[in-house]
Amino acid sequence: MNVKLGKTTFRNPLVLASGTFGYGLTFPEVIEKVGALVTKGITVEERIGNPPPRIWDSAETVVNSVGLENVGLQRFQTEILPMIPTSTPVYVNLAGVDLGDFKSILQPLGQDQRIAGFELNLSCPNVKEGGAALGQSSRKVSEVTALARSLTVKPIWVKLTSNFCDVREISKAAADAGADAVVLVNTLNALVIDVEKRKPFLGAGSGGLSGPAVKPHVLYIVREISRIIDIPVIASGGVVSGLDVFEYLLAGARLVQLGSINLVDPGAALRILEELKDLFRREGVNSPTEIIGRLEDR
């Protein structure tokens, strides 16, 4: 099942997405088992994230509204990073408003032997500053990218967004400028109504969309960029199954991550490893790479 991108080799295409695991600190008999785990977002300043209620689902979607809730740099340094396992590979989520966030995050974290690589945040759609008004700028995410590239030479990853722009410029500006692969998509712009109410059901107002009804969505995107871009796409995006990564890696994703599923089953991981293996073997598909970029077309 091992996957390789760059000069990383991952046991399995399954990542653990970011803000779904919290810091890894949980659960060790799944991380010890995925590919890899992106760590919940970092800022530079601890956050205490949106006023309640911060989550509404259904059986095919979920609309967050979280805000970057995360300890800060300081204690992610001190306290947490110490105790995250390391036998699996960590990449660390990194969010900022503006370049010097980005620099002040990477300067301390950047050449850590802990960390394996980092996943910048351009796209997260809860928040004012940051975040999604970073990435919907191929401008800004070519600015970002190459802040990062020239501060660290582990693997980035930019996490981009398809809310409100065109997703091919800034793929593009984050393979020129450095970036080692793009995860495609942050979750999408989404408003849930209380009509007893008459206003918004999240304390913020809006939120991101996520869940199996975006996967349709995701699944062309990834098919397309990863036809017009040189690095890797990471895909992310309503996967509950083993079928479900079947189907983003013939349509051109390298490695998978799992959000929300995360949040109703922290072991779920485990189950869509197992339904992989047994489609792989029903298939005759002896490695990912097999299949990787080779849907056909109509």
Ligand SMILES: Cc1cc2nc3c(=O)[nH]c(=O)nc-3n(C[C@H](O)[C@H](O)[C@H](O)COP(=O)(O)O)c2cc1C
The other form holds:
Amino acid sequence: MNVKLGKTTFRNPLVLASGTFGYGLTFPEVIEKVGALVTKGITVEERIGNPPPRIWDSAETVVNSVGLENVGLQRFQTEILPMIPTSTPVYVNLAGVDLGDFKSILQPLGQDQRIAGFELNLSCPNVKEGGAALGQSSRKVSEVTALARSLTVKPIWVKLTSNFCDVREISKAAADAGADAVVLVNTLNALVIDVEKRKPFLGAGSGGLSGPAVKPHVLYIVREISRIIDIPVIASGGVVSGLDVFEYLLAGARLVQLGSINLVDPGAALRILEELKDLFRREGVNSPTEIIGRLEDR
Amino acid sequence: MIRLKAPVLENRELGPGLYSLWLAIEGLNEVQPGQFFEFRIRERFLRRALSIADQKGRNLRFVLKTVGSGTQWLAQVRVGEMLDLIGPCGQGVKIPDQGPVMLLGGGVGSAPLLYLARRLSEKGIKNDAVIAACTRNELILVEEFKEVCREVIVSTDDGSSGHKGLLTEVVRTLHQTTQAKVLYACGPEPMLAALKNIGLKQPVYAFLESRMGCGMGLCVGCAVKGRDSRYHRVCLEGPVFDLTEIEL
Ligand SMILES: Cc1cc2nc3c(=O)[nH]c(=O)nc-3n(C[C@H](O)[C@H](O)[C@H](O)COP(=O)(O)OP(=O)(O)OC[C@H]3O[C@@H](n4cnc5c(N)ncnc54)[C@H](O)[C@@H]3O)c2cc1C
Ligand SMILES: Cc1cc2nc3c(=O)[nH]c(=O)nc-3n(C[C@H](O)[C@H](O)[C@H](O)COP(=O)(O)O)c2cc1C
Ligand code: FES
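Since we've got the form predicted on its own here, give me the form predicted in complex with the ligand too.
Complete assembly follows, chain above in first position.
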């Protein structure tokens, strides 16, 4: 099930997505079986997050407005890093408002042995500043990526948004600025309405959409982008089964992230891995590399 | 905390939109009052939380009120059906060494207090309960409380059974309230908020609800604001909080 991404080999293509597995301090039996884990987004200062309610769901969607609640850089270094799992590569998801923020985080963490790499979160829809506002501009994506490149030799994944922007231009900008991979895509802008109150339901006023319903949209983006950029694409959106992972690999993803499904079943990755192995057996596929991007035209 | 499959042993209607489920939990770990299980349901992506309402050996009781499609689905499960749950989640109540203890249940909020009352009585700690509801047919578990409490006081907002008035008003007038060393309350948010303002001298612990993403500390979806203006996770630090520590 090995997959190579640049110089790094992952034991399989499954990655636990940011914000859906905390800082990786629980469920070690799951973490040790996946290709990698991405932590909750870290910011320079601690963030208390958005007012509740923060989460809403339907049969096939989750809408969240957690708002990057996190312990902040300092506590991350003193309290979390010493406990971070060593059984699996850990990628630290970073968020910030401007270049200065990314610099403040990457200077101390950039060479830390315990961290496998970084995922730049330029796509969070749940914060007023930074987040998606950075990821919607090719110029800003390019600047942040180049800065990060200058501060670490570790792999840099740039997590992008498809909200109100041209993901093609922005993915190219990330690739040109030295990203090792793009992660497509963060949650989609979403509004839930409380009809009785005539107000948005979520405390933050709006949120980010994830879950099975977003998969066809994200599959499309993954196929389009993987055809036009030279760096690997990592998929994130709506995976709940081995079949979903297979589809993303066909569409051109090298790694596939699992997000919302972890909330329903923290052991989902183990099931999905077994399903993927079964599917490989049935389809006569020996390794993920054989099918990555092998979707044929109609 | 483990994921398990549990057959439904009984599903009984207790009142309008109120249901009692007994499940057999294979390999049940030690559970504490205040803890809850996360139920996989049809029609919604995320699990739904229900508190432990009672225990008999490896069988657990849950009591639910239908408020949306998740709880409506749970209300119609049949005997023998297998449910998919994760638990026990959350921190249990630390059983106090000394009584008397006073339990204040509003509506379906009485359910987790029944299990607390049972554990208190097993330890020989005196406890009194106020079971409140809007109206008579929404009162639940009164007979069960009588088995394990020293005194059970019933109150309804409309006076159709027991004392008439809001639970907080009734509580203020009772001599059991002044005697209690500690109080535990579970009910709708306005009830808990009102309770905060009636000037009780003793510690009051509240069983809180919130919309949850995972119930396991993974997503920070379940925030409740603390007195320190920080958010606390209902699923991990809670669901039972010192009433003075939280903002309602
Ligand atoms: C720790 C804990 C323990 C609990 N224990 C129990 C228990 O023992 N018994 C029990 O009955 N319940 C309990 N609950 C509450 C129970 O989990 C919820 O009632 C349940 O999750 C509701 O799910 P649902 O799908 O039925 O409703 P949902 O459809 O999810 O709706 C839930 C609530 O949100 C409101 N809502 C949803 N969408 C909107 C919108 N767009 N606009 C306005 N309002 C909206 C609904 O009106 C409703 O009040 C507990 C909760 C927690 C956190
Ligand atoms: C509750 C929740 C919190 C999230 N927090 C973050 C975060 O901190 N940083 C980030 O880059 N993405 C975050 N995401 C987005 C996920 O990592 C993932 O990209 C998205 O949910 C789509 O995948 P899914 O459909 O598999 O959930 C969060 C998603 C959810 C549901
Ligand atoms: S519900 Fe996910 S952290 Fe509490």
